[in-house]
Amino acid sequence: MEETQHFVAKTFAGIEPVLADELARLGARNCRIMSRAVAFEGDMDMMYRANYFCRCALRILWRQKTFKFQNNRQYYEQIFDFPAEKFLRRDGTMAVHTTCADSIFKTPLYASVLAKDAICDRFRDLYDERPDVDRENPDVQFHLHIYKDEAQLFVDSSGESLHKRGYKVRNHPAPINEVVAAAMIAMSKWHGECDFIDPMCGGATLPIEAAMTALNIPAGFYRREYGFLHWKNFDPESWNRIRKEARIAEDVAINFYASDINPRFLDIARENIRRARLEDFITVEKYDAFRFKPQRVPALVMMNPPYGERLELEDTEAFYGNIGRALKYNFSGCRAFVISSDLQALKRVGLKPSTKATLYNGQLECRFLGYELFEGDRKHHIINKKQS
C-alpha cells in the first residue's frame, strides 16, 4: 500500500465546500476546509485524479516539508535539505512562488530567492551544475506558504491553473471563469435531469461546463498539460490508468441552449464549442435573451449577465429589470440562476431568490442567486406546493 501523502486543492472563496464534496467522491481522505483551499490526503494516483477530474479546483500542491525556523539561515538550511532532485532534472527549470504573513521576510520576493538559492546550491553541490529559472514556463514549481514562523513546502502538480481546461479558443471580453461555472453548476443542485438553457451565453462557457458535467466527461479531457508531467518522478503508467477511469456518455436525453443577441459572441462561442466537440449537443443561436422561451419545461435557465464592470450597459437597472420580467413570464415552471456583482441592479430582477451565495469571479465579489419560477404570486404557489 501506498504511503499517504498531503495535498492541497486550491480554489475560489465561496467554492470551498463544493471543491470538498467534489474531493471526497473522488476518494480522497480526510477533507479539510480551509480559506479558498481544501487540504486532503490521499496516494499518488489521488493526486492525478484530483487533476483530471476536479472541476472546482484551481491547482493541487503536495506538501512536502513543514518546518520551523527563526532566522534567514535556519530557513536556508531547510530548504538545502529537502531533495528537490527527486522532482527536479539539473537541466530542468523551476520557479518558487511564496505567501507571507507575519514572518521575518519583510516581502514573499526576498524568500522566494533565498528558497531558489538554497536548491541550487543544492544542485551545485551534488552535480557541480544548477537548474535555471524560468518563472513563465517552468518544469517544476515549488509553493512556501510561510505564517510566522513556520513554513511549509509545495510542489505544484497542476502548473497551469486547472481553470484552463484547453476548449477554450477565443475569450468572450466579460468571461465567466471555467471553475467558478462549474461550481455554479454543482451549486444549482443539476444533475443533467432537464434541459440546460443559456440565454446570455457569452463565450458558451456555462453551456459546454453542464454539457462536460452531464456527459461526464473529465475537467481535464482536453488539455495536454500539467506540471506533474515534466517531473522527474512522473508516473505515466498511473497516469494513462486514471485518465482510463474516466466513463463518458455517448449521449444524454436533454438538450443544451445557448444563445446571446450579439452575434460576435456567437462566434466565440461556436468556435469554443467545435473545439470541445460539443457541437452535436450544444444548439447555439442568436436570440433577445428577453423574448428566448423554453422549449420543454423544467428547464434550467443560468446567466453571467454583464456586470458593467467589463461590458457597458446603458441602463443597468432596467437591463436587470427586464431580466426579472423575462425570467418570471417567460420561464415559469423552471428554475434560474443568475450571477452578478452589481449587487444594486441584481435588486431590480424583482423576484425573491430560493437560494443565495457569494462568489468570486476572478478578483469580482458576485452574488449567486437562484430563483424558483411558477405563474402567478408567491403565496399561491407556496400553498399549492405544500398541498402537493
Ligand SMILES: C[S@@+](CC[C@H](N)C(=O)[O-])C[C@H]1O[C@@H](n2cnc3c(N)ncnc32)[C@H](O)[C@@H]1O
Given for the second form:
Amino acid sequence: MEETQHFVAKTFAGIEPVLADELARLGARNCRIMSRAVAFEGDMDMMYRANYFCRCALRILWRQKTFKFQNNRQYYEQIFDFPAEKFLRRDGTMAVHTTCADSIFKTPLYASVLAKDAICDRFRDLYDERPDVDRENPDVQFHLHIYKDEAQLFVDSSGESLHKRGYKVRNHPAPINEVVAAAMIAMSKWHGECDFIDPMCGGATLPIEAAMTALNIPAGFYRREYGFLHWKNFDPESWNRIRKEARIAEDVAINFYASDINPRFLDIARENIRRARLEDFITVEKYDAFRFKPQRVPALVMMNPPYGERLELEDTEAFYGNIGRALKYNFSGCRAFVISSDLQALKRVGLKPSTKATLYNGQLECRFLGYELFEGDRKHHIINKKQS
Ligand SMILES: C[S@@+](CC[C@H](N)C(=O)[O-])C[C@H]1O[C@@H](n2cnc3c(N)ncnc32)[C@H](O)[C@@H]1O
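Given the form predicted alone above, I would also like to look at the protein as it appears in the form predicted together with the named molecule.
To see the whole picture, the full complex is given below, headed by that same chain.
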C-alpha cells in the first residue's frame, strides 16, 4: 500500500465545507476544514485526482516537511536538507512562494530568498550547478507557510490556479470566478434534475460550469497544464489512469440557457461554450432578463447581475428591484440564486431568501442568496407545502 501523504487544497473563504465534501467524495481521507483551505490525506493518485476532478479547489499543495526554527541558520539548514532534487531537474526552473505571520521574518520576501539560496546551494553541492529561478512559469513551485517558529514546506502540484479551466477563450470584464461558480452550483443542491438558466450570463461561466456538473465533465477536462507535469518524479501512467476514471455522460434530459442583453458579451459566451464543446447543450440568445420566461418549470435560475463596480448601472437599486419582480412574476415555480457584492442593492430584490451565504469573488465580498419562487404569498405556499 502506498504511503499516506498530506495535502492542502486552497480555496476562497466560504467554500471550505463544499470543497471538503467534494474531496471526501473523491476518496480523500481525514478532511479538515481550515481558513480558505482544506487539509486532507491520501496517496499520489489522490493528488492527481484532486487536481483533475475538484471543481472548488484553487490549488493542491503537497506537504513535504514541517520544522521548527529559531534563527535564519536553522531555517536555511532545514530547507538545505530537503531533497528538492526529487522534484526539480538540474536544468529546471523553480520559484518559492512564502506566507508568514508572527515570525522572525519581517517580510515573506526574505524567507523566500533564503529558501531559494538553500535549494540552489544543495544543487551546487550535488551537481555543481544550480537551478534557475522563474517567478512566472517555474517547473517546480515551492510554498512555505510560516507561522511563529514553525514552517511547512509544500510543493504546488497545480501550477496555475485551477480556476483556469482551459475553456475561456475570452473573459468578460466582470466574470465570476469558475471556482466560485462551481461552489454556487454545489451550494444550490442542483444536480441536473431541471433546466438551468442564467439570464445575465456574460461570458457564460455559470452555464458552462452547470453543464460540466450535469454531464460529469471533470473540472480539469479542458486544461493542459499542471505543475506536476514538470516534476522529475511525475508518473504519467498514474495520471493517465486517473483521467480515465471520468464517467462523462453523453447526454442529459435538460436544457441550459445563457442569455444577456449585450450582444458583445454573447459573442464571448459563444466562444467559451464552443471551446468547451457544449454548443449542443447550451442555448445562447439575446434577451432582456426582465422579459425572459422559462420554457419549463421547475427550473433553476442562477445569476450574477452587474454590481456597479465593474459595470456601469444607471440606477442600481431600481435594477435589483426589477430582478425581484422578474423572479416573482416570470419564474414562479422555480428556484433562483443571485450573487452580488452590492449588499445594499440586493435588499431591493424584496424577496425573502431561503438560503444565504457569504462568498468571495476574488477579493470582492459577495452575498449569495437563494429564493424559492411560488405564486401568491409565502405564507400560503408554506401551508400548501405542508398539506401536500
Ligand atoms: C457581472 S456580469 C455577469 C458575468 C458572468 N457571470 C461571467 O462570468 O462572465 C452581468 C451581466 O449582466 C448583463 N445584463 C445587464 N442588464 C441586463 C439585462 N437587463 N438583461 C440581461 N442581461 C443583462 C450584462 O450585460 C453583464 O454581462
